[in-house]
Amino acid sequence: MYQKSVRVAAIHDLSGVGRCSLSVILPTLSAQGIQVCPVPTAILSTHTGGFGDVAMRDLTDYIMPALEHYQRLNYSFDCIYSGFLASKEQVDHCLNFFEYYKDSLKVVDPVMADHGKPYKTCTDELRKGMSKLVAIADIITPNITEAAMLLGENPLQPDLSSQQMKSFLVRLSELGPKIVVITSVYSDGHYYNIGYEHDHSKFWKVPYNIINASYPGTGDVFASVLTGSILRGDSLPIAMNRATAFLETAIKTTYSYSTDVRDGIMLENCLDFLISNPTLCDYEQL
């Protein structure tokens, strides 16, 4: 019997060297029998983190024309993922494609900064437009750093209390998403992913272990990880928890090897970790 595919529209850049954005993402989502569209917003030699120059082709002009392509053929898509923008144009094409397909699941990663510092490329236009993007986005997952940044607060934040992991989740989720998940959260000696569901009141952690060494692409995976599992049917926890256990084992994998860290992660040896899929629940109530 003939089992439709389910396809995700993937808005990100392409980068030749370094695994990161659609080169982590295509491989995660087809791992987890998910049918990847990319819709790519630039193409890369290299990511941007400390190759030099990179050779780079702004594609801002082919998202509009992909679209249309799509409206013609009546194509449907049962999710669209944006991640890395580059400008406030390619912010409302993104836009574009989630008011033609309203009724597939928006999953925005809003892409702008990490250790407490905004990217280069994250404008004040830039932040104002991924505003837009979370507010009528159904899942969102920033990075603590990002997280701050879409609330006005500093990006640079402490060991958080349980409330103020809350705080910081209903706060998002008032922004539109009715799921929140954030990334990289550190409280009390320990280092968290943690989310919300707004329709359910219910707040989630999962652990994790770091390691001394941070490389290119980690959130790409995780989220990717997260979107795949939960298009499958999983639960929110069960997702957080199969996306941070992925990544966990895939970073420790990776650095066993010593490999150079702006190569990514070993994503090729941890893929059937993904195929097996497994049911995990070490996940705790927030």
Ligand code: PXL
Second form
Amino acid sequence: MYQKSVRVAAIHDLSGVGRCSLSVILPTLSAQGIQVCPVPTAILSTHTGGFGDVAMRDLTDYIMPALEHYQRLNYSFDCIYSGFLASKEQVDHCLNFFEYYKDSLKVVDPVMADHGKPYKTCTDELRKGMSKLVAIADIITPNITEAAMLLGENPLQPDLSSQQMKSFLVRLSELGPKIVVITSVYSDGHYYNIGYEHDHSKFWKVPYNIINASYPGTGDVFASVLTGSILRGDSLPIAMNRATAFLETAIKTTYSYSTDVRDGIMLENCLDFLISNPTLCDYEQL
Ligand code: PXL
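What about the form predicted together with the named molecule, after the form predicted alone?
Next comes the full complex, this chain leading.
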């Protein structure tokens, strides 16, 4: 019997080395039983985090013809999921995707920055464009630096109280998305991924242990596991739990091998966790 799989159009770059963007989004969602249709925004030899001069081909003029082809085919997607964009023009192309597939789940990962600093490729215009995408999204998944940038606050955020965490979540939701998840939030000696569901007025947090290394691509993996989990019907706190637990496993596995951090997390060693899809319930209310 033919079983239709859940299908996602993933609008992200393809970086050859460094395990980020489509290189991790494809296996992560596939292991969760989701079909990924990549719409590459750019092709890069490596990510932009520490490998020196990158060979890059900007694919700005590819996205609209790809959308037009899918329109001619009357092809459907259950979810449109955008991330790293290579130019400000790509914001409008993503908006066209989101507008055409208006009944699909709209996930925007506003990839712009980390650890208090914008990525080299993040211009002021791209930052403004990301706010437009956030405004039409159902779900957004910024890290704390990106969350602060979207709200016009200092990208370097200090220790946050529960009230401040809730304020971040609510103010981002007021920009448009009904579900907001912020990663890498530091509060009172612990790290958390935090979330908010506007429709249920519920706040969630999932704590995690931090290790002394920072790997690229972890935000992409987090957002992909979260998206896959929600598309499979999990609740928001369980999806946050699954994404956090998977990353904790993958990061600790990688750290044990003392690899070059620029190579990212050893995803391929850990995919069994996503395939077996264990029952989880380790979340807290914020
Ligand atoms: O993981 C975010 C990301 C995506 N794509 C490219 C990047 C980065 C982060 O550095 O450089 C090209």
